[in-house]
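As structure tokens, one chain now follows by itself in the form predicted alone.
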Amino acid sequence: MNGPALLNLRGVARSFGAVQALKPLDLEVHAGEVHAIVGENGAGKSTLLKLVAGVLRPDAGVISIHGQTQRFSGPKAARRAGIALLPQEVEVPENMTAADCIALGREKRGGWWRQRRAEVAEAQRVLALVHAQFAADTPVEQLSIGARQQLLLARALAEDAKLLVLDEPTSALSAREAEQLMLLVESLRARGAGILFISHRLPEVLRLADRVTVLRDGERVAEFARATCSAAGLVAAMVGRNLPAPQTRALAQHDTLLQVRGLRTAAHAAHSVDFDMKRGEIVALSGLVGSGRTEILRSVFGADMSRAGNVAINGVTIVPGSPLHSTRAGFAFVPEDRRADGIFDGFSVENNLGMSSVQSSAGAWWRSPARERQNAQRVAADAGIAATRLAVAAETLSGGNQQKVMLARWLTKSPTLLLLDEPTRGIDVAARAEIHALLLRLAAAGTSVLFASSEMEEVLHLADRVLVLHEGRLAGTLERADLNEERLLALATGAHAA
């Protein structure tokens, strides 16, 4: 290994009620090493990171830092021991500057007064170490997600963290921001930091990791050194079963289903977008972060009011800004943030699946709970949700299963047009393959699918046609026969226009 053992786990385990999320586990991270943890959603990865970062306490086993046994009372105790957690969902106080955020809880004082000049100087020093392109006095609310990632890493360096715990750090970043973050991780490793790293993006794992531990059902099933690690070997160890085979299909010539004319979103009011979709067609909205993908999806569904334009299905114009009218017309929308906008916390999976039926029967004289339960069981099976999970709280499911719940909820209404924003963000390879197979089955049965994705591989695999956006305008359309990564990137970056 590159350096002395920094973190040691011996027999560490954690249960939640009758569910053993992490079985007794041994694991090490050395100074100057990137140790990646991979596995399907629900394999125990996040539980492991929370134990290391002091968010959770183990039921059994020992955690040691530099050979000293630790019993963290909480995240602050873990930080004092030199551990810094960079969570998947970046949460930074917005009502302060970058320097204030870096100094938070460690304010420099001389008597009664804060030494603001010293705090700013320290912030500038650590921001330079992470190659940040913003000043210490920049308000946090002005920073992009990628810049906020840099800010949290700078804060960790200011706290003299020796172990960085990174949970899906690139999941919400653009390709350029993700590349900058990976360069930064490589730089921190060269400076002697130990890094515990979770990612569903296997190319990142293969690039960065000196060692990879594979978890399945809360148990370590394999460990790979860099020299013996391959994408095929990781997938085989992660899944432990055969994945759905990639499907190919010939697109039939169907009638036009959706027409979008002169659509101007609030975020990009200077540009209008026109496009059509055929019945049973899969169309991708692609482009860099900020290109307008999400805004177009939300405007088509009516979740956001557009500045101009109209949306018609089967030649009938939909009332603008009305999700209810869109839903009654056969639209279904799965948003990007499943926790904030999709899953009903405190309700079982079965109750979540029945929510669309509750909405559609609002004001009706009667409902049939038995029929709703039957529908929930049917669509759960179609989406690959185990019957044993129907009674559990939806928020306790893994990310992949939560995404399946959101999809299955709409399947109870047999939608004509399915809109999805980042359909497999933060989802493991097995769940991604299952969701892709489901979308292809729906399209083959006549459902049109319009999705936005920042995953190039997903766009190339699923789309019959790609609408490439650049700064709010339609830069070009690529048919499947003409689709490749080079052409897509050229349009997305503005290097070429249609």
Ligand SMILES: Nc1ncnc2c1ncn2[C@@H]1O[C@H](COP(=O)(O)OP(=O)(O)OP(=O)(O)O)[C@@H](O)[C@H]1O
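If you superpose the two forms and keep the largest set of C-alpha atoms that fall within 1.5 Å, you have the rigid core. As the structure is a prediction and not an experimental result, all values here were calculated from the model. Positions refer to the first chain, counted from 1. What changes on going to the form predicted together with the named molecule:
- The rigid-core alignment places the CA of G472 less than 2 Å apart between these two forms.
- Core-superposed comparison between these two forms: the CA of N314 stays below a 2 Å shift.
- If you fit the rigid core between these two forms, you'll see the Cα of A190 move by 2 angstroms or more.
Shown: the form predicted alone; wanted: the form predicted together with the named molecule:
Only a single chain is listed, so you will not see partners or other molecules.
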């Protein structure tokens, strides 16, 4: 590769108060190259991408495009220089349609006025590129996280950018959509675009990346070219050791705990779902983006008002639409959207961790700060959250670490039924292994776990049983013995019914 690189970073650094998120770093991305960034949660990956995309300003260092030094005043300036960003946290203004969202900030104009038709046509084109299952005029409000991720990806594509900056673009996508995304990235690379890419899914990295930079604590600890890259090597560089082999375990043999009968959700009112769960059983909900996994989890927990059907635990019916009642009955729920439904911005990590258990941690009325601190420290250790960061505001944690907080907050209570929606979304490989081990321990201790996951490996590794959904219908149930990737995909895509 000759000539100045498409993107060139020299000594770029950034800190937040006392935390040095990114130490001075050099990095290049060439046209027609996929450069992957991997590292543990909080390693500084997102910070790096935000600096490149003009969302944050560097404390030091120079960013240049095609050899020309850039000083971005904001995301808009970066976009003008040909950089498109898909951020890690999929936040969109919800008061518009998908087409509006794709056009936002870069509207087709005739003078001051918008040109709606042109915008819609463009939206349809790019939504087709990402194989989105929703129409251009769908209100964004109605889109699931996965669909929003596709939407923002389509937005990034619409820019026709020289450099695409993708922060965990597949974290909320299931296998099929992720595959489609990878094909798309490959075709963009073939057309000469440069791509900067973060993922915690190592197979994706291995398949796509021409070069991989490994960050740890804001520093580059290794760089691999495509030829020299291996999963084991990446993991070793990321976490500084080899991961233990995943455990296996015996199937649970217990009495029935949960009964779900005739469950009907608002988004898929045509189909009803029935299933049972045993004590200590781990059941996965699998399906494509928009297949209704989230809806079922929320309905079982009672997060949404509207539901038809009956959910009973130990034969006692759970009041619909009342998380209060569900939590009292021993339910715990980790929602999919950590920004909107999980994290209390401005509260400390410690307070966030204590939120689901302020009451049980001290008598009925008064809190006990000492007990709360102890509990927080314990569960933080269990979930791999650095004890030094318990006092910082929760929203300043990296995405993966916020995810850990959401999970960890339930560990003080040892729930009867743990409901998890994409539990390891954005969590690094090492921490994921720890969380998996944690879930298995909980199950062994009698907690039942119902989780939805887009990650095939996670489903295959954890589940005793998998409920496969297709467009809101229970397409089939796979016991552990019959479980394999092909069967799962076939059911999820509606290729055949089991």
